[in-house]
Amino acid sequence: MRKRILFVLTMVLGWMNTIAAEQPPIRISTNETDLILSVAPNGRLYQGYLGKRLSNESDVANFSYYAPAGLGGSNTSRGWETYPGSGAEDYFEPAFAITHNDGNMTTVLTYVSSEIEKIDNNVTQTIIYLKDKVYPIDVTLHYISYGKENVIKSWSEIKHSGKKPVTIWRYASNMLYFENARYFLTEFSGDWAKEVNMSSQELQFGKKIIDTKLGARAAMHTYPFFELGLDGIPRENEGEVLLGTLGWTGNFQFTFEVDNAGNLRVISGINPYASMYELKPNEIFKTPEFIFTLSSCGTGKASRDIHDWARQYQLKDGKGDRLTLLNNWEATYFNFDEKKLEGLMKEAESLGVDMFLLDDGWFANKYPRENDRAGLGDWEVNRSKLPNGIPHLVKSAAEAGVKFGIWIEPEMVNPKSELLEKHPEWAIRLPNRETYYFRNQLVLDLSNPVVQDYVFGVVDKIMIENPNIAYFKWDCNSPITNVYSPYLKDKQNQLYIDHVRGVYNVFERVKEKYPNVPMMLCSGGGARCDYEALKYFTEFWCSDNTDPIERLYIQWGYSHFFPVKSMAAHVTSWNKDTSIKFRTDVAMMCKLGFDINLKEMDEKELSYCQNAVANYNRMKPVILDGDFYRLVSPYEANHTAVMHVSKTKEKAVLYAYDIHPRYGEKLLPVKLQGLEPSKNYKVEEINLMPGTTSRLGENDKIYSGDYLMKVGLKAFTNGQINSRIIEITQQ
């Protein structure tokens, strides 16, 4: 009997060694980065290398049978396994965990095969098939690499072919390893009206976890992206840094684990909290996309790579234009009628923007939407406010010379609504406890296909009746509370996942039927800001906080991962201690809009805004599609500066802001970036208040790009809350 067992083991080991010997390393590459995976003699897949792209193809073969030093050599079964399961010999956090039907909680995945598909000259997909030889579990790893953008995105697909359902309780999208002397994490945290605060820390032995448990408005306290410095705290223009982000609107989790050997594992994916998932036979569980870029030139280069990738491949209408707008909210709040709105439409036209946006308060009759305590869910036009309905408003906007957009929040319901009276089972809430209302509302249960149909129908009905609607602002003001789904019944552990999948299903249906309608992703501010949702939205609302000083920090933070054409910024009456010029100059950094009562402005202020809109429209190609450079951080100075540079380097826009300079503070010149050193550029300050002239000493002068980047411009002042926008034109 013993000889027979030894014979079988010898045959298995021989089979695994044959696979390893026949399978060369799998190379996943961009123009600048290599991720190399290898099949070891034990038949399992390991990360051999992640770093700068290797110059010689022959060097890739050196990663055959790779196992990290100090872990037992090339024949070990321990090492940097690409997608390690739970319960085997690896003592650290697994990427995947399952409870089999016999109660066993161990998974060992071995390599089966792989394939590489060249999608085009720039994009390549690598698919790797793994399986457990003891249990009928299959895992497929997907990697898509974008050559010139230097971005890789990855996800996993899990299925089993057993006769009964199994339970999976870890299901990472991706796992990466690093072997450096030290590791520094920059994370982004905050709350309503104080989003994306940046902080850095050194990672020490053990685990650092960034996660959220808020459901479908998941990014309210922490955000689904991070920066990892591999040779120091992430810096703007130097050093090796990895930027990573997860495309998932629900609960996410990043785990950073420094092991006993001083190596780092980074695991990214859905937060498994309260989410043990019952996987049916042959059902495919697809994890969210993890997107990353590795830069050897600091975070600025990494950001520009992600911006280019997003505009080209991920963001809805990423290469298209964006509409400037006037929103009615601050001018009217809930108190409006047709006459008021028609007057605002004419103001929008006089301002020079493209569109008038009608915000909250236009719907519900039995429980009129006069405040945020009633009406959500009842998406019929309020007849007392708007007796002629939305078609009349669309027509009035067209007559005024602007397009018409509208606000909706179709995933939510107020307790005072006809919808909840008719369908109490459609809301997520506990059947046996007192209901807690966040912002006087509940979340509709999007795990329920019937509710998905209803939410899609809200948009569909509006569009069928008003095919000329040009824009939707889609809001989501509550996280999931009272966590119980009447639809899922005994499968409550699937609510967090199935609900988000339901949200995406609705988004997909809307995009499929109305592919050309621009849409803003809003969530009581920036609580939704992920690249899966942005497949369906042209832009997102960064924060309800439109105080321009705070926005300088908020927009600085988001710019690390999102192109400015995806970041909506409005001029409002927040912080009236700042001038209308300062507020407008801050919003012009991104996708420009106005949400302000124009009647509060004097003649000069209104004239200034009209001129600013004209300047913005003229420079849209540079602002929306140019390269973005962060020059002076508000975290490090009493000033901040950023700039856009066109892809041809023929045009640039510099934004310089004095926040709170100290008395007699020494002012340093702002050194520009991204220009052509050998070309000459004219420097001209724009967006001046009527009756004023530029105090920029270099105004209307011509300098070489080399001079502007090495010597710079004296763009800052000692004044409090000042701003300058400087147009730079190649001569």
Ligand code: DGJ
The other form holds:
Amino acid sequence: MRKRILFVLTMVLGWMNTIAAEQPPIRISTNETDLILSVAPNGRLYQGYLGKRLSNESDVANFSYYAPAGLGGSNTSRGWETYPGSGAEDYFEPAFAITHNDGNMTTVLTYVSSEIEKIDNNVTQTIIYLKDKVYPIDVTLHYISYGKENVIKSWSEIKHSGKKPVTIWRYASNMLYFENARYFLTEFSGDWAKEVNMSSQELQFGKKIIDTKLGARAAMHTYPFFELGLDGIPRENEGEVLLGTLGWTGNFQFTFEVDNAGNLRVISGINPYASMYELKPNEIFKTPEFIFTLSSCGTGKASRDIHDWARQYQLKDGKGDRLTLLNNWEATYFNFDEKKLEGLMKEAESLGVDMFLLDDGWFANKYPRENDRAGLGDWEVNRSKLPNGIPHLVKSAAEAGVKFGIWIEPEMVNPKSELLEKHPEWAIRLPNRETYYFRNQLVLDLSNPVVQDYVFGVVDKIMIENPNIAYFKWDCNSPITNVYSPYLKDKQNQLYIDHVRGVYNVFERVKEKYPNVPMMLCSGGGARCDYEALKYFTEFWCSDNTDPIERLYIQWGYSHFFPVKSMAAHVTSWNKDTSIKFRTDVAMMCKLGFDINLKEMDEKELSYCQNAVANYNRMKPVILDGDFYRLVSPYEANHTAVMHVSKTKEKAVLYAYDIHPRYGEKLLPVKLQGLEPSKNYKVEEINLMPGTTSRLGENDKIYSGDYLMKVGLKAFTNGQINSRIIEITQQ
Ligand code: DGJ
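I have the form predicted on its own already, so could you send the form predicted together with the named molecule?
Below, the chain from earlier opens the complete complex, with every other chain and molecule after it.
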């Protein structure tokens, strides 16, 4: 009997190998990029090619199997395995690792079959099925390619059909290989109020890892995206560069490993730190989506492709409009009452913005939310501040002529709250050690479905009681501290992952029930900014640092991955050494809002702001949905400039900022991009302070697109902290 089974198994495996050998290379393409995977004679799947799209279909067959130099050629199974398991002949970081029931820690995945599905004229999905011949493990690789946007998104699904649970301890979303002379990484790092600082380095032999272990406010120190220069440090308008980002709102990890042969592998996925995950029989472990684009003309083009893709396919209401607003956070902090808020609503209307946004401090009674030490979790309106409740505020806003939005932070709790008194078991914290608090609060245990119901209920209750609420700002101010889930008991190693999945369950339910309510994702500034969360949010808060000079760098950094319509930017009182004009001109580059006491402004400043809001509203289609060009980097000059160009190229807006020009500095013209060379454009400075006129030499004149792109505009000045916004209109 045993012999017969063995015989059948051998036949099946032999047959699988035959399929493998006959399987032509799998081509995953956009209009500009090819990723070619091929099944080798050993039945395993390898990366044959990743680069510019090949012109001739017949050349694809050349990649039937490819072993890069230094890895022993085609008579060895060492090569660029697409999803390498652990413990076989590959000596570097695996994409996948599992401990089988018998304690064996090796996995070798072989190709079973693949499917290609054309979703529409632009989007194609490729699914590849792999399995281990010795253990009942199935891995499915998914690739979705977006032709026009030149973006590929990929993830994997892991399953086993054994009798008992197994433990997986590596579960990458994707692995890519490069064979270049040198590799340069641009990473984004920061902290509260100093988000997305860009720095570049050459990768040398060994590993460079970018990861976070912060759990909830996960991107506080580093961000889930990177740029990889394949022929030098990533540059704006030239050079081969890969932009990659992971859609995961928790612990993520990017590993860049240069091997003995000088080849590079890039592994992207959830950070497996403290997360050996127990997989039950037939349960599917779906990894987050890794999204990438490959550009052969620099980061500018790559960013524009990602912006287009995000607006079209990923961001909540990506193609829709965005609301301008007045937020009360910096004007009042926790210190407000109905009268004060009603005054602000009227100010919002006089400013011309669409909405008033009520921030932190409106809730909790037993432990009133007077500061950040109490009340979080008790989502009943604070009766002494707001005796007539939220419905009254929504009504007052409508009477003032603006919409009403509201702040919540439903995933968190203060120890001083009725919620924690009632449900001490709902918070993530250690039962047997002193508790550490970040901003005096704890993270609720979203791995617990009952807690998920509660968090969903926070939004649901507000919406049921106030169906006219037009907007939510959803905050998250603490990383996971005291890492212990009372719910998961002896499965603590699943907390980091199950918690994030719990967060997504809530986001999903909110989106399903309230699909049309715009939402801002906030995390004590910009510590949550990934493309999975942004399926549920229309925008994110880039930073609590609204000093306009700092913002020039912060917005420059985020714009590498996010379209400006997703980047909330407010005019505030940070850095009063800068003018209201400068502060507004900086915020106007993104999704405009105000968070400032209008009483601080004199008549001219207020009138300037009203005019700026009107200009913004008029130019919203270009700003929010146009192509974004980074023209002069604040990292490289004492000035910076960017521009938006409408898709039709009929309208453009140029933003030029002088930060700290040196005495007598030579000023170079700003060369524009993206215009129609053969068309003429009128150049007109807008957003001028009342009583001033433009001193731009080219103001009110007409130039060809060719001239503006080759010669440029003398838009910079020798003034300190000076700004110009220039409207460019095709004639
Ligand atoms: C942190 C956010 O980034 C701020 O904008 C503000 O909403 C505060 N939280 C409120 O506590």
